[in-house]
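First, one chain by itself: the form predicted alone, in structure tokens.
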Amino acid sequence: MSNWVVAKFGGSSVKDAEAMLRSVKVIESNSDIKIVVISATQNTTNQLEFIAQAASKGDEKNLSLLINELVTRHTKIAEDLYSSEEVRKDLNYLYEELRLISDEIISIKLCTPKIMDQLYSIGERISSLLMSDLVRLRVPEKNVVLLDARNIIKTNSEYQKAEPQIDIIEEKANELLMPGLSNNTLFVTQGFIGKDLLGNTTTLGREGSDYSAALFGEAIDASLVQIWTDVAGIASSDPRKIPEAQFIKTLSYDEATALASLGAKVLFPTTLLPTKRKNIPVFVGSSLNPEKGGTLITNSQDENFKLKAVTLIEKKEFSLISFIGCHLNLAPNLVHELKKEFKEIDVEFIDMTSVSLSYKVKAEDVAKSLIRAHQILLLQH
């Protein structure tokens, strides 16, 4: 394994200026970081399927203000960044190239998931584009590289969750990185999206740089994929929620996968896969504050039964609550303990493993079950 670094930033994490210099920080202050992976800024995805709504309305109107609000953004970060001459010409062919897509989804009053791909990638090429030049102004000691992801990030045909052909991308990373890694080269790059091997760009699923990132880890064999977003780690629960829940030091693989998978919103649920693969661990911290540490997920499992965190996955009849911990499948009658510990309120074992058990509750009960949830997360420690 090398001492090489894959760090990813979120969409919080590069929504403006000041956001994305905050970042550069911490790509200065670790020269181990090879690959940088970014996602659209704050929002743009989100604006990107309303400007494909109102394309496919043939709602030329709302169109255009979406496409504009959207320029016009991207273009004032570019000011405030004090963004090379050949950086905004660029960027002017990305909003020329959504123009065109937009015209393409009126002329056919449909947004198929192909041409849906070919949108979301905007959203990360802009973004890209912006802090490769950004690094490239600040950390003047690499060669600053900006990478089109989809050269290396190969995947078969299945739109809107295309699955990586893991196999293709260590090839391209071996080909197309491994002499720039080896020298002084620092690659920015793009979370989120890929291309078949008809040469058509896809995307790996809704919320997907996370992944991304992993996958460039795995395909290089990094020493470690750091995920940053604008919380400090992993919390025992939502923190918009539950204002007492706590920041996790360290997590398994399996468990952390199960916190995303069970709807913890900080990580992708298949990111871990790629990681997992090849034992590299992960950590998830804020480039808000990168001094106040965060997440390390790991191979390693704590040795004895213990609890880590609540989830909650919503839904209009029921909800889910589950538990997040360790051997859990060796806690002698615990769906019964547990059971009993929420009271008056009526919960329903779902399932277990040895990872989280879960229990399915009524959807006029789901606030006072997620707070009463995390005080028995609480009692156990």
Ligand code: ASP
Given for the second form:
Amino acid sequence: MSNWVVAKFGGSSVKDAEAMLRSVKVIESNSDIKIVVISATQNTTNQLEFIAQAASKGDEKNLSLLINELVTRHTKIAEDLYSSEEVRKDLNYLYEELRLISDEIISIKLCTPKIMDQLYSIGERISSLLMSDLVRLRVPEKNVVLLDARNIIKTNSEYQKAEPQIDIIEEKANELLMPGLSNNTLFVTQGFIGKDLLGNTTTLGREGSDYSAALFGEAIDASLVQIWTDVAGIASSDPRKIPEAQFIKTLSYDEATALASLGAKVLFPTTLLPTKRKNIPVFVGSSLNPEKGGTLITNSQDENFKLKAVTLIEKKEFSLISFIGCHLNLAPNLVHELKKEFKEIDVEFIDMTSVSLSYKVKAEDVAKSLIRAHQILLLQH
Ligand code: ADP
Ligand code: ASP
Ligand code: MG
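Could you drop in the structure for the form predicted in complex with the ligand? We only have the form predicted alone so far.
Let us now look at the entire complex, which starts with that chain.
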């Protein structure tokens, strides 16, 4: 295995010039980073959806406000970063492409999933363009190449939730990345986007940039995939909802997959599939405070039963609260014990695997159930 590292930066890690500069410091500090995967800047992907809606309705006034806001925000980042003339010219081409796609939606009064994927791609292409220029300036010893992820991440044609074609991705990586990786090249590329075999732009599903990073890691046999976000790792619950949540030092691939699939937004659910296939560790940390460390996800399992995290999937009528941990099957009375612990809350047992245990709760009980579940978890520590 190589020493090569793939580092992914989420929307909050590139939300403005300051955040981009912080993220570049992380890149500068590790010469093993060979591929940098960039998400769209914070909120841009949502805004592209609003643009699609306004265009579909023919609401040209709102459309032009939304496009202007997006353009102004990114133009300011380019100014703050003193981006090169060439980059500003390329930004203008991307803004032009955005307007052309919007015109197409207006003309057919509809945004198909296929057109939406073209529109989505603009967000990641803008942010990676800005970041590649900055990395080039800050890491002059490397040959920084802005890579179009769509040349590597080949998928089927299921727009908005495309399936990666692993063998073709590996072939493309061998052809297009390996020569550069063996010398001094540092690739900066986009998350989330790919291309189908007919050459149309596709996307992997909302929040899918984590998955892109893992796919790049698998394709180049990386030694580590880093997911840089706005929290110092994976915590025992969402720190936004449970301030007492504690960060977890290590998790297995299966625990992290259960956690992501059962509601923890911090990772896209399929991220651990490619990395598990190649046994590549995944680190999750904060680009705001890299010195705080983070969570390392590997194939190693704890030996004994342990509850580690509580997750929540909110739905209209019922929500799902899940305990994530290991060897849950080694505690046969767990389902009943936990139900007793919930006391005044009406929970219904739903499902149990060796790494997860889920209860259904009524919508009105969600907040107190989550707090109670997390208290129960801490009591078990
Ligand atoms: P990015 O834009 O970097 O991809 P996300 O917003 O997708 O970031 O993921 C980070 C967010 O995930 C955190 O701000 C946090 O609110 C949320 N989150 C949910 N569950 C957890 C958890 N168990 N541990 C850490 N963060 C969590
Ligand atoms: N920008 C995309 C989204 O917001 C992908 C990602 O950030 O992971 O869904
Ligand atoms: Mg994310």
